[in-house]
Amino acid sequence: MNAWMVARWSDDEFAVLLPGLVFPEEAVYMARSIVATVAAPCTGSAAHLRLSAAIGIAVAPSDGDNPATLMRHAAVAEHAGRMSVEHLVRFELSLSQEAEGRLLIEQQLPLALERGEFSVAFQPEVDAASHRIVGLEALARWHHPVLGEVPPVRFIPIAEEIGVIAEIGQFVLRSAVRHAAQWRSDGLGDVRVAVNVSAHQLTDRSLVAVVLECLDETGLPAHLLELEVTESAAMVDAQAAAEVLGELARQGVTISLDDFGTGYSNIGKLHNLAVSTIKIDRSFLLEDEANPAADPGALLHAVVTLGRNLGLRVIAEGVETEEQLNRLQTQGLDAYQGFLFSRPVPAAEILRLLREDRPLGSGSGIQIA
């Protein structure tokens, strides 16, 4: 093999030149030497350093037949390489078509709010005894006129690392919020409505002002909204999420802890969260059923007993069969969430249900996504 050649590309990036390779396993054998080289220990002065690389592989001629498309593919795996285990990616064309639709989901989100794209869907939270509705939880939805209806799991990610993930948490707060106070007013009941607060949201002292003034514009009582925040999001900056959470809930509204045991808090990060209300996460169900050996429910009412003790409402996400309602039925949460009594639905949807009140279930035909 011929010497490297090693260039800077930009501030913390480098291209190296790996001339007359034989074999395309060359270029991931010395990206791993490069890889290990980096990471190891670094002793300087009084500090001890630890350092990483990521490394994206482009191999001519198949993978590009001039340097430019090369150094794009490269680029491309590199970025992919950051989340993989190894730290290094060779190209593939895969990873092109999933960076050019993600380019295209950073370009057009910005614009998206003001452009009326977004909206917001409920999906109920149900009463354990009476299967009546007694919560809603808001979820943003991003209609694109080309791309059409894009996911929340693809747009989200990319809306906290390019920073909007703010505006579109307070399009969805404030759509929820007008929406519950509107209800109320026409006589159908007192429904709290569930807002999902990011980690980025958490951080900024701005939420306890934003979530007030929605309040007091629309008169919908304070313990009628609830703030929703997973285990790791809230863990990101603890104390700055539980200042802001504490003040909220001495305002009167209501948290509650989403994805329950699957994250990094403990009995007493839900005190200083002011949590009041946990969410099981809707893996304790489907490792029930991967275990059919194990207690069935073991784990699941270790969990709910948890909560029981705390003095915290508990609600289990994700039921979506008969058979893990039957099974839930035992545990004495206090409600249910999940595709078998209703999908997320338009707001026009959810007053219908609302004036019907009646008890939702496999039987309802609730099946809008």
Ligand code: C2E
The other form holds:
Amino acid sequence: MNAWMVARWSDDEFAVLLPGLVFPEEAVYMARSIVATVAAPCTGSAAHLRLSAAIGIAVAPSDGDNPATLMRHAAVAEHAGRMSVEHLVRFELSLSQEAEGRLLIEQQLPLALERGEFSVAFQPEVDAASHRIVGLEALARWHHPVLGEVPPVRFIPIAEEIGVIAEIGQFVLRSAVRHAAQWRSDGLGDVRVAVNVSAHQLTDRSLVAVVLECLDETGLPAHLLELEVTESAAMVDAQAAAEVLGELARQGVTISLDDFGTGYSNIGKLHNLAVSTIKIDRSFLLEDEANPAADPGALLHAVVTLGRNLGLRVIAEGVETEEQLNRLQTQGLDAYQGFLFSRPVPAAEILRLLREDRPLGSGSGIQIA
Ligand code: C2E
Ligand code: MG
Ligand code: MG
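Switch from the form predicted on its own to the form predicted together with the ligand and give that structure.
Below: every chain and molecule of the assembly, starting with the one above.
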């Protein structure tokens, strides 16, 4: 009989070797039973301990024909296993490609700022009645010489994990505030700029000093800066977020709740966060494919009414089509943002749009493609 072997690999990592398996599924059954055993509550001591384990499975020879490859692939699967519901994942090639891509981003991100690879794009928010620009959302853009354009959904979560989000956030903040102050001093009007703030920045009190310093340096009035936070970011440490945002709001900075309706926030906590605007997530504008009979406007209406009753400004994000706009027009929103009006564009293009000062959207000649 082939003996199983358990070895401690590093501090909290163990390798389990299962030689002589007939079916790879046997490894999955074994892994399930290990996960369940570890997850059982430890009683008997004064403290009630709850442990968890994640497992990655690599099977020879299909997932590797030598120990080093098998261990590497098991580690890649284990990383994916931490995020999975079952806490276990069997290796597959796409995981490895994903892990390699991620590793490359992890290595390149800290250098990207020094190399000047970041820039900021601005996407207009338009007034619901006039379709003229009332605000601009600043969005980070990363152009890597080899990887090309890396989208924020790819690099922002990694930047948060490896601790460089504050630097990227500061770069975007400085750039946005500087541009807004410049457009204002050029006589192009009082357009508010909105900057996204991540969970990590929200729990760091130095954000207050950095924001005030930016405003001071450029002379931009505080009410022309908006900070966008997501419900989930604000709830990571609700107490710290409330303090930081409260202080900024007292200084006149506007706070908005981004991707509203996608998190699980306690509505009662919105006021603690000094929020004055909600940005309704684009998913509220999409048909429910799983439930085509559902009225797509009903949920949207409920969310808009909620915002209104709380005395908040309400913006719809991700407006892409005339049909969506028609549905929105009966809801009494304050502003819209989406590809129908303009994609995120470089500052030079915003300068042109502000100079033209005309309604955006259908018939306006703005490129929608
Ligand atoms: P967000 O803050 O909700 O920004 C809006 C995103 O929706 C942008 O994607 C924008 O290009 C996209 N969008 C706007 N209109 C439409 C539309 O009509 N249809 C569709 N399908 N999409 C639309 P982007 O620039 O790729 O950014 C994605 C997310 O990355 C942002 O979502 C934000 O959460 C994060 N992000 C971007 N820049 C920063 C930053 O400087 N700091 C932080 N912390 N996060 C950032
Ligand atoms: Mg945003
Ligand atoms: Mg959003």
